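In the form predicted alone, a lone chain appears below as structure tokens.
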Amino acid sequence: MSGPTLELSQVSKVYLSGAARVVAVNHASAAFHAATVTAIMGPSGSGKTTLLSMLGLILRPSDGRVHLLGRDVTACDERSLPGLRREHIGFIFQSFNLFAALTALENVLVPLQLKKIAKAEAPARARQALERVGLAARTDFHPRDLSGGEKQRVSIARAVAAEAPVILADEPTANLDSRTGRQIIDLLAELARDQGRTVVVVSHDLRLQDHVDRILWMEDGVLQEGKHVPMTEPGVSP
């Protein structure tokens, strides 16, 4: 499709806590296109993860619309949302979310099984995904035997194998050293460039801003376009 893969239109998320009204996201609008890595940056507590959860169809907005592949998904009923997430969105978490009892290969197979990929096809796709992220020699390793960077690569391989057009990453470098973190961002950029994925990364790690295609800055629930943040900006971790 020629338009954006994912789009927010005047999206807000409001929570009520007793008599208090907390605006986590305040009328955010943005379009996300294929073959592009967008970083949503800002200090902790600024609303980034809430925004990502609405992009990933985990939270419903209090107001505004979310469009996925041209479809208004805010109008979808709850029963259809798991299927939309499974088919179109790959999630990468800072805590990796791997099953400790499963090998790297078996962890990558999980979303393929949920998508009901043929048993004859799924293992080959999982192996190819692990090879794509540089873990061909680690297919039979359990998470306890992998480094932090390798665990994050397994989580990326899950999104690769599932062939989701959208990849959403929540603080994917938070538990990694700077060198490994840069490798992870470079890998996500390769996926966007080579496979046409739409990649959205939420982070307060300012080192990422020179390695992505586009930056959105979020603070106090307000989303701004194109801010380049100095490494010494108050309230933000370098």
The other form holds:
Amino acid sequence: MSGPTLELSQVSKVYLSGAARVVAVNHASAAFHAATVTAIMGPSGSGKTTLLSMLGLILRPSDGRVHLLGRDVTACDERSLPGLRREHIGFIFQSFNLFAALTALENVLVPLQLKKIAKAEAPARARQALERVGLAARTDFHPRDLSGGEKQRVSIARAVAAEAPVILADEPTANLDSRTGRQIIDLLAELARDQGRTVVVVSHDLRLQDHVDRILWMEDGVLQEGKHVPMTEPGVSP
Amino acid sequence: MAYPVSIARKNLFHDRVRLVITLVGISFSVVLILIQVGVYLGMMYNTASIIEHTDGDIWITARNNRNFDFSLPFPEARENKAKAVIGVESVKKLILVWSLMKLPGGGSENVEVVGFDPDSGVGGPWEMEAGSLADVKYNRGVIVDESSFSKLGEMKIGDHREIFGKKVRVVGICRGARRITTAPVIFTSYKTAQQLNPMARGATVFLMVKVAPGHRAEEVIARLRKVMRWEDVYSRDEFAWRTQLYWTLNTGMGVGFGFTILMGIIVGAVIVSQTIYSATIEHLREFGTLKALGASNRTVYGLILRQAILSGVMGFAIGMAVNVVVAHLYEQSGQIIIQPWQLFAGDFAITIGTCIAASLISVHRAMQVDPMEVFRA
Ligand SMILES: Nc1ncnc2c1ncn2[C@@H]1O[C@H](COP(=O)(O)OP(=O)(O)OP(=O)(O)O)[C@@H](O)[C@H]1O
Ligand SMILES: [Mg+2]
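The form predicted together with the partner chain is what I want next, because the block you gave corresponds to the form predicted alone; please supply it.
Now the full complex is given, and it begins with the chain already shown.
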């Protein structure tokens, strides 16, 4: 195995809102490897989403470097970022972010058409991805006709079909009941183990910690290497 | 399932209510513009129809004449001056005077009496429904336009009426001769017309000049202007244009039509920008998601633009279909509506242009969206 897929070195993000200066992420460093599920946990407002946005090349750090597959992407110009996201990164969101007007299958096809995958290949790949997440019977359903867990599985299929080596998930289970949430985490873990993807999951959900390879703890913008958190720790919602 | 998936089209059809509002708004604006311009052009056609249906290359009128319908007579002997000019092949006289027709049931109506030369037929009716043009020569024969029946009552060949105390005889019914003044047109011989308004005695109202082969109209006009010192000399197009301009600018008609047309454009623009903007706001998260998935800004803006253009094309198509019906009904009421292809092309451009402009506002809004918005619950 070569170096890390994603690497943060001394990354900071400062928000300026009016006179206020919020240090959302404070000199965070971490490396993320293929075939590994990493959980980033921490209280609300600690900077987890901000960190994930920088990992996903959606947000530029105020300071520090982000390396994707060994390449310093902090130096990339704005116009090359969409292409990098398209090729390398799949997102899974707390609110699923499916396209309401499209069927499950069409939703999965969106990243494929952004990548200009040929017509001969794309539909088969999308169907396969939906099969992979157990939704072969739901391909023609619109999001409004799917349950929360099914919607999240469609969004996972969307990342699977795009064959992104990195999957970044922000609170993927927050809108789901615990059983469905478990299934989603298992699915993400499988993607890491079976397909060698680099999976990063941001979550409040402490029950997650037994199902991931590694935990990073975030508090007040500071990222620390894994520690197990007792389920009863005050100030952290289960 | 089509691939690539047309997100623009799917989004558009996903929200049916909004789509209906958008299309009603656009097509309403399209119909309003097409009909208003069509009616205006129809009226402009009417104002110049008698002029356009003559073969006179040059028109001579009393000095400072402003338009066809309100021209003053001048001595008919002036015809000889014009005839003597080099390059003039022929000169024909035409009278247009106002007079009063007594109605059978009492009362009277203002009429426009057109006196033409029955031998050449120039300046006379161009579409006969019944009777013969040449019959105006005898016994004060007149030809009435069928459109005037609503004002003058039904008439048939052989009927007698009274104009300015003179008994006239209906010898023909014609079609398509309407004046923008809404006064009925009575065609008769030049001689009879002179009897139906005392001002026209020994006078003509227009001289229509035909240019001899081998001569250029502009040169003949220049020569005529030198000779006809008390009259105005115009080319036919210039005279028609002058008449149309008079009705457009000096009567408030142009302002009226212009205002309605502007309203059509504004109503269309407001509805389009409103619906496209609200659709954009509603889809901001989806646009953010697209960007997160690796769509470039161009792709997202293209999507918004395509949505707008698609609305415009569909709205225009519906507007065109409604226009066909409305224009048909309007024509059935006996009015003229003129809609050249340039009108459709122009309105199409306006519609699509409005949609594009409206979508630019939305693009601007989409640009301002916080990229982290996609992560919000
Ligand atoms: N656009 C912004 N402008 C100013 N401050 C911001 C902005 N986005 C986030 N912040 C602040 O940065 C800090 C970290 O926010 P972030 O969303 O990354 O936290 P989080 O750990 O994901 O919280 P949660 O668990 O509630 O999702 C918070 O204090 C937040 O108020
Ligand atoms: Mg968050």
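Positions refer to the first chain, counted from 1. All values derive from a computational prediction rather than experimental measurement. Rigid core here is just the name for the largest C-alpha set that superposes within 1.5 Å across the two forms.
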After superposing on the rigid core, the Cα of residue 17 moves between the two forms by an amount in angstrom of 2.8
